[in-house]
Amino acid sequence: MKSNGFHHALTFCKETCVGCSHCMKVCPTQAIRVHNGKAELMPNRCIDCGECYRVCPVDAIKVEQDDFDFIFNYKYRVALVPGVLLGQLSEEINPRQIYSVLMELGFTHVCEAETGAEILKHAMENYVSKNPDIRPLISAFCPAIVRLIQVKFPSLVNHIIPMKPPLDIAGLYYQELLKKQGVNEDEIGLFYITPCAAKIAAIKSPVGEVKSVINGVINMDFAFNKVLTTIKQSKSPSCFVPSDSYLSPQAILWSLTTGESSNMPGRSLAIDGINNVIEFLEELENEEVSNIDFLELRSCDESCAGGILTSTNRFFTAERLRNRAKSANRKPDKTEVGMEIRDFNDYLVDHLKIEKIEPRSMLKLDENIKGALEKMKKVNELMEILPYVDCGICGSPTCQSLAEDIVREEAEVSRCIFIQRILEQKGTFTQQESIDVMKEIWGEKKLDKDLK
């Protein structure tokens, strides 16, 4: 699905869709409406977070992917992997296994995500010390935030880090190193296993740039499932065992609460779950706090070990790559794999930057600044006579997007159940006209029951 070069992973199933609102009523930018009793998506508003998708009773959501066999389109096909993929296996499954059997599955090389963390790390320090001005400094590496600020917090958009995220860092070095050792650019696929939906959404459309350096998405819980089966049913020790890698405890950490803030300077906080950034970035907005120097904001709970796509406990998850951190932390060997990455170092910082992110209206009334103004007064006046109760009876989250979505000319004033019971009241609007009315939201099924 796109709308104005936006694109969304998320697919509503209207046929499977049973317009029980769970979606809508837990969707962080009201981007959900109900209609003929399907949920559907206001695509302006959507930031891919996947809440819809975590509580939908019947899998009416879908989260799009490459069809696996993209891969095979390239000579050269590179796994870029995650750290909590890693993290949902069993500790007695160790990180070489994991990448034999991605081999097995068809990938040539396999490169960890968080191999560029060490790269942007420091890139992100000298970004807050020459930028003073700009407090707090916000990561940029959970898309679904940088969405959010996008649609919801525009005045913020300037406090976001304009830098790639350690996985298009992985992405680019991969490219270079292979390059170097005399593959053409067309004949390397990388593709990214994602843990969410944003991060589909950030690769097929990215912020600040034109194009993604990550030819393809494959979702984590299918590959989960590929890599787990396959090493139970596995019977022969005798398959391809990559080298082991270094990783160091930060990179390794980056992707779970606190990887990026414990690595800043000045005051750091870090936040996690989307209404709690949407409330501590409401208070910034209404300049409610102060003297912070870097805010490492994320969507999900625990991060990306509580992504969407994920299939075990994200505690668990969390927990695996703690121990991993630990038993990492040695000085490592100037020869091992992975090291190499340093001799990439220059091309990479010159490479991190993106373009100034712009703010994308969620909520435009009119084109013009006087319509905008006059409508906005109309759904102040709207307010006056709704129930503030945000039922969501009228198929829109809450009384304020109701009004809205009327001032908009999407929906009537009779949609709310309470102005239809005081238009009735006064004659001027009859019951069956009220049935019809809830017949066109939550379609005839719902009220077509045969009660005795």
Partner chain sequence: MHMHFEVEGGNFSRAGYASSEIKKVLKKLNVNAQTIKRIVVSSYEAEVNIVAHARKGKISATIDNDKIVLQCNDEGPGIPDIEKAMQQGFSTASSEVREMGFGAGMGLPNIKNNADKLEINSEVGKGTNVKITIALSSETN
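Show the form predicted together with its partner chain, please, because up to now only the form predicted alone has appeared in this conversation.
A lone chain is what you will see next.
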């Protein structure tokens, strides 16, 4: 797949941003710089993990979502609901009540996003046994992790199992189900209620696919508020209540940490939290890790229960999903929704593969080694004079990243406040020049304060 740039669900609102640099400091791929007092994103480095969104003190980082009315462009409007939405609401609220509210909002069908987990599980088991030469194999479930591997660990891209997540399988299933009932494909709108930004980016510019089967996204915080308000305000939902659905305990737990690894044969490991994942992938790349068959890697702490668009405590969400899984430990009734998916098994298995995932390293200083070596020499020379304090006052997250920005001609060494002092001492830099540089990085406002 050719693409001229990567779609990002996270956008920085310049009007709201106060240039505090919290986001720049936590970004795991060093994709943020401060310029003119505002945070700016380097699109080729961003993996949409949302760590910046978590720490922004003024809500200047927005997660894009489709206008809700967009769903009415379709005659058949399917809400794909992930378990973590249910897990966020009190156990007194029945899933059927939640579906009923979603239908009151305008959806015509509700399908649980994990409905396809069983089919995927078997396909993944198959892939693991048919590819004994690649170990460990890594799940493609978390889109932020897929992007992380592409930009930061390009040598590991062939370890990713090239398969769609359960969400896409649920979408394909519902599409086929409606088509079987005589509905035209272009009348069907599939909408995912997303707990995170990375899923949005994955739907808008999928990796290993030309176009996603999902038509749009609704942010989970929006859906959560709608559902809760409606339930609080009216005791009994007025519209049609859909029949109960059956999900296996494995499917219910799929989006939580160990949800995949506990199902996979061989030796598996589950790691959550983007920094834990990075640490582990460094070791894996160094060949310090061996004899692991399968890796489940999730960007958020507690996986999707800790997604940036969730509203309740992640541990309670996880607990509720575990309770739900326990009570689902019974033989499903044949009339329940979720059982028909077996009729589409062959079609779904045929359509769950994605194309090869391409590396797109963000680390290289130059395309060829000769050029990169020259640039690295300059970086090392700069590191001799930079202070190694990673204060971020230059607008880059670390001294090393400033040095690399300078070599790429995106910054000047005079941005470093320590270098400024040294140059002033030597008489080659004036106080005014130093003020001008600071204003260029942090904007007029920060240096325009009235001290008395």
